[in-house]
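For reference, the chain that follows is the form predicted on its own, supplied as structure tokens.
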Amino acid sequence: MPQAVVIATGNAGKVSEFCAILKGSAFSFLVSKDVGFIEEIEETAQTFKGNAEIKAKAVFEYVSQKYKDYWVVADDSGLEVEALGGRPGVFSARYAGENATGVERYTKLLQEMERQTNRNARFVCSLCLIRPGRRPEFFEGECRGSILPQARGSGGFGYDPVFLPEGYSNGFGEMSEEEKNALSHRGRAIRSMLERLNAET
């Protein structure tokens, strides 16, 4: 039997791209819907990691009142602006308000870096999985870029239409979903956190 592990998110574009990744890996893997968990977590900490903790801790322990031995991973990721001093930051997904689509977060994020000549940025996925009777592991993955004049692409989801790769001439929106997870922060994340569980097999 594949090792259980739920992915404590809702947002559908998260899930896609773990499920993209981690296909073909020895885990069997569930969206927190899946097995019960529906509420809003509240993400108060300061940093990605933080948030990835709350996240994971908040569903493995509605998790292991049902399921001893299942496992969660959970994610927090977001853009980095140089020029804004590193936001949106933690206030990725809410950088436009609490409800606020992707493109209204974007489209805020162009009109802050019209006059800004300094278009460094870089995305950051912090991933913390929680396995019983272990302290929570940590995994990070960044990919670094630019913030682009104006969104280009159809493709991805969040900010990816308006980020260009560092030595790429397409943007995240511009990439097929293999093409962007090859690269993507939440990709690097990912593999690393397979390579550890893999390592001990």
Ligand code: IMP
Given for the second form:
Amino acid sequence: MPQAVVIATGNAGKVSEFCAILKGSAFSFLVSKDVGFIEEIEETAQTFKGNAEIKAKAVFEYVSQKYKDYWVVADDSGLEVEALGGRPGVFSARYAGENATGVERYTKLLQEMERQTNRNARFVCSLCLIRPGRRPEFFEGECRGSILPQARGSGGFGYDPVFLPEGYSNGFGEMSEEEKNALSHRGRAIRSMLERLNAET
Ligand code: IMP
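Give me the form predicted together with the ligand now, not the form predicted on its own.
Now the full complex is given, and it begins with the chain already shown.
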């Protein structure tokens, strides 16, 4: 039986990217709601790593009561903009209010960036993996780039339409999921986790 791993998120964009990257791996993947976890988890830490750990621990605590040998992995990610002193950062999901849409978030960002000449930014992803009887393990990924003057494309999710990765002429919003995963913060963090896990077998 392949090892079951629960992806501790309800974000459809993240789930789709995780599934595409992990397809063909030696694990069997589920998401929080597949194991009955539908609660909102409060992200109270000041760092991506801290929030990834909070989410992974909350779901692991729930899952381990029913499924003793399941693993849990959580993703906390966001966009850091240099001219804004690293904002929205860990507040990326809440930048335009709790229930705002992706379009509302990036529209607010474009407005805030209207007169900024320094448009450097980076996406960051921190993963926390919890396996029974082990300490939490962490994996990081980043993708450097810049904030576009206007939204381009409709692919991906969240801030993708306003992010241009360094060295590319297409923004994340104009890329296929496969192209984005090859260079994204999340793709890098997930591949680094897989490398560690594959090295153990
Ligand atoms: P959280 O990790 O659930 O706190 O949410 C992170 C937020 O950052 C998401 O809701 C998106 O708005 C944004 N974000 C994280 N990763 C990406 C990405 O790959 N593309 C676009 N936006 C992202």
